[in-house]
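Listed next as structure tokens is one chain, alone, in the form predicted on its own.
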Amino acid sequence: MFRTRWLWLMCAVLATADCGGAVLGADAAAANSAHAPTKLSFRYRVPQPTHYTDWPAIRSRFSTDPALTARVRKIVASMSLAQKIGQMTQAEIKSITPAQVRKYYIGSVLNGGGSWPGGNKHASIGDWLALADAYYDASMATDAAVKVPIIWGTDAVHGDNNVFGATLFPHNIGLGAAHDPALIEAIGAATARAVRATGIEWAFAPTLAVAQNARWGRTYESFSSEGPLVRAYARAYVTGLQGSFGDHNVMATAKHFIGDGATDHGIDQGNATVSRADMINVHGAGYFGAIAAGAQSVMASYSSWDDVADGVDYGKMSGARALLTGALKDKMGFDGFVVSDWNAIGQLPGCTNASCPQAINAGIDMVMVPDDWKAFIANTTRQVRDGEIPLARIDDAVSRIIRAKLRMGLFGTRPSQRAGAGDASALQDRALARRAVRESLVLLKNNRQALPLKAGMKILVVGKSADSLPDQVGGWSLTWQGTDNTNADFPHGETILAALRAADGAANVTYSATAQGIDLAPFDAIVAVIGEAPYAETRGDILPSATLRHSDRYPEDLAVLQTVAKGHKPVVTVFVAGRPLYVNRLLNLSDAFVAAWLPGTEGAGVTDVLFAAKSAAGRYNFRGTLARPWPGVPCPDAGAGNAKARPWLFAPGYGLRYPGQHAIGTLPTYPAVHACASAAQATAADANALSERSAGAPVRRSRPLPAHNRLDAL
């Protein structure tokens, strides 16, 4: 690996070195060699890794204030012991109601996914605006001397995406293959103008998660699988979200505090075994960043830190005194206020869901318990009472959540009377998402100049995925899991399949899923457009013993274009899917190759690079590069069956441009391989990872685990 970040840094930084053809794997190598690759640019340079030895002190955009401090310092002596815990408490939208908020003092409220106003999967923006005055209007109808606006938050992770109508951007593993922070910014800016007109002020984003292992089933929520880029992504997109805090700005989340995407075989809510060196220098990398553009919260991880080198063993974030204490309030100098995620607390030794004083007394600032939050008050109520909870410690809390409340500019105003309250048009912005998709679409494959498609020609188009908006947009999609949804869900949306035929006339352009019983013989070219099904943390995860070969959960998608593949016209393949996998099957099937990642609802983003322009100055070329390496085998991370092959065949940096030519020759399938471990080796491997994942499944996972995953199922 270190060959391999060392080509793609220095190709970044440089701008000069070929890096279009950076395949890896032997065979792979092999079968490449007689091609020259394909000479990529850079748009910015990408920040150098660190190599701190310790946590850095990071200095924020916002620079103390006295007259902030003294206001605050103000503020909190006049509260009560019971108003100051309930600035301390999240719940739920579905659990709580504005008079519950008046007489509990609440802080916060937030909606979980798959939570509406009158649980309303279609809630209109007037629906989410009267919901934020009612809770507005119970905070400041207290008996507090003074009255402390509530601040709403919610898992706003790839546009609204909990708001029926509004436009969803790429998952941020596309934008990671954009290399563009400039446009990250600009989502992040249109993102809180969709959710500031809904009445809500914080956004549960971004995710920095430096995601390591594609198993992992959240790894289309990191932006990459190298430190600086995240690094660079996580300022651009504070800075696009929280701006100035005006009207239309949002409060910022930097999350998963800290390495959730370095878990052990990429279990959700696992256990990290990394050294010191790697937590700070690459996966605490977007950490520097959010914190230096002003990021007023940070969200503690679920997962674990062992650091085995040094023999410390932190455990749970939630509960790790010396991460969310010493290493980032202390030493990194953040002066925001920490949250815990959803029940998180519950998962720490000796706590329940509705109490937990380590956590508290360990740095977390505001307790997200979705349900259980009237017997967390009345809980932590007696532990500082009894001296569990030091009271300077919830007067530090308290003074942290009210600095980002009046940082904000929350005192003083109702949601529905801040600019752009209401506003409808607000939730749209589709010439951005439809450049973000061109921008992050990557040509792995193209064989006899395949692509760029010609309008006019007669294009069959097969695979699932095609008209499947909610393919197209994955997990955190309306639904927690992104399942449940068709495509009345997302009025304003157009599928891959819609789009094809607008650029080519509809006349051009016939659609079968399976291509079962279609002549082949009149097209002139067939697009499949094949990938995953939708799913998010926990379900989406890919257990240790099974194989990343796609194909082995999705065999319809190889059927499809083994069918295909007998008409001998040219194969396009759009593979819409939330992670990097092993495809080599596929791509033998395919002449040319794109990894679309998770679109959002701008199709035509697609096929806006798919087709030539009349002419080559109106031509949308490919500009997306590998943010993470590609697997070149099934067990990348195990090496069963493969212990002699290099485990990436597309190396990060990687992505074809036209014109050129590059063609890919036959790659290996390693036919013989089915499992990442041997029976013994993978049914306890799998059994520890499903231990791991039962003891850490937030309690909203309200179905069960697909049949592909579940140790029954091996």
The other form holds:
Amino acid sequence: MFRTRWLWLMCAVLATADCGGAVLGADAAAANSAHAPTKLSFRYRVPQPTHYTDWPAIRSRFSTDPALTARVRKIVASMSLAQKIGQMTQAEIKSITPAQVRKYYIGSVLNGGGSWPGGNKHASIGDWLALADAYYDASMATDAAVKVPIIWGTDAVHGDNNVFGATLFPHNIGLGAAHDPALIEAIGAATARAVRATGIEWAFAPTLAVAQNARWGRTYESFSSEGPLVRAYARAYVTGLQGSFGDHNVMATAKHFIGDGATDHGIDQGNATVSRADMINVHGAGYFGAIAAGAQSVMASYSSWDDVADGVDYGKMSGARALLTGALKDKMGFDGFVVSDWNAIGQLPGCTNASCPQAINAGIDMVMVPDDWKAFIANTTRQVRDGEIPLARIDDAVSRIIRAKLRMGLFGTRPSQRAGAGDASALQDRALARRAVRESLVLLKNNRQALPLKAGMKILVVGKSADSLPDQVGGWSLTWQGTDNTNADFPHGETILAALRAADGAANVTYSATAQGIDLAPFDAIVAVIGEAPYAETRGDILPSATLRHSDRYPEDLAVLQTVAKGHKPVVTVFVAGRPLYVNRLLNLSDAFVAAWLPGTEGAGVTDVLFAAKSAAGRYNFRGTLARPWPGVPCPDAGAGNAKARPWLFAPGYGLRYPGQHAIGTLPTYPAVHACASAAQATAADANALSERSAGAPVRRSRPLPAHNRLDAL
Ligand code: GLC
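Please show me the structure of the same protein in the form predicted together with alpha-D-glucopyranose (GLC), now that we have looked at it in the form predicted on its own.
And the full complex, kicking off with our chain again.
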């Protein structure tokens, strides 16, 4: 029996209801209840899709407070132009010292992916806190009439993932499969506790992309391809992060506004050509939830929107006044501030990384200018003086930033004086992360009752991802790309192999990545842990010409399954990847197939369910269901070679359970399809893809693109 959509909707409506299907024993929700929030902020439900014809007015949980407004006005009135423009400037910690923060009245700093105090990947919580204090003290030592504290932003997008030793939760694509907003609130709260313990007050999360095309390198940052679930999750995540702006809370960021997951061919930073109705009701859904929950910041998207149907080309979001101001602020009522993305202003026509009056006039309130912040301040000051940027726009931007900082309670307490500061235990929430892993797993196939495994079985474990925490955690993990890491970089993590040994007894488990030369006869079962190597953003894009066939990029994963299939033992495949991919040949070679997404540091969450381990309330069972469709052809978004076939193998809502009787027959493998366009079409499509996303944008990092991402690799 697999779950149909109406059933998961019912589950979501009754957030604590048994959403676990036929659990062997008692209520699944209870079985997955470790660290469930004691008191939910809302009775979460997944709303119905909307059909707005214009941007809707959304009431924030933080209504405007006249006393706060008066205080903001008084502070802004006391500020010089230099202090105002400094307040709108966000610099990277590698390029600015505390002394410069004081001298230039800087309002914010960030650490980008792969940036740590002193450039030390293993920086301690004390190192983070000391630097946070240094920046705070500098901001409070200016000669301004009213000292405005700095705010530090960080990409804590699946736990406090930049910090050595932190628990890393499953990435959003796995959390979407859990269909559990209550879990999401708990993860938001746990992430906020961890971030605040390092002295940082702002998380650039949640990503609210409603990703439509799995070619996108950021698909794993998207909860779902369906707006309503993203809307419910946005409200839950923002509520968990911001709470009531206490010492254990951080400011949330709804990102990337708008349409980051809507681009043609899933091109990162590309161009969306969706209708106005879809942009509002599908891609806007997350912002309805985030604004209702009182999100205090929104990050503008790198992507563009050309509303072809209506004949309106809005261009790059960072300069789209109709959206940043007209839609988000004026119509939807967002009263926080809008921050631009990393050097995103440099992608606008006529702009550079250090100069872009168009972006500020469009509604960007804080500019993420990681390196060129000095020139930005000088240019923007001149542009105000020359009248290119009205002073009223500057005052509005600064007012928004200061109102958010006042709401956050940043005035008056140093980072290290706040409750929980420096508490290294706040970086860990292994039980909650383990629960999240359990709830995120989706069982796609289970022929011959290959699952559950039984403790004591002789198990051969194969596959490159079985003993790899870097593969489990994916991108945005200590480093930006999630590369250049080893298991030792995640000292509290547990690989799926280690978890199998713990669950089954180390003596019963043998590991061979390739299974080469292994006699399969003595084993009762084979567990193959395969999938994608880590990536982030553009580097994860699959070009329009390439197929979505996983083994086209990772032939070793097909080879190892072909090797173990010869043993005629039950083969359980665990697929660790940032997106659904075309894997029919791998499915045909597996008796059971589990989509594990990017589960994070807690590998035991996988084995809890593989073994249907005992829990306080019965035995664990699969409960995850797909939150986006699963490809059934190599080119689901293009007709090449398989135009007549249904593009999708499994629809959203699909997910198997124990102890149902499941039998999936042999699936088509389209051996002749190795490209999703003819050679000529491919070159044109790929050249367009590469030009789309880097139109005017200096490539952010200089490292060469991986083969599947390069035109010359065709
Ligand atoms: C990146 C991402 C954004 C992130 C920012 C800061 O380019 O687009 O999600 O928050 O830069 O690291």
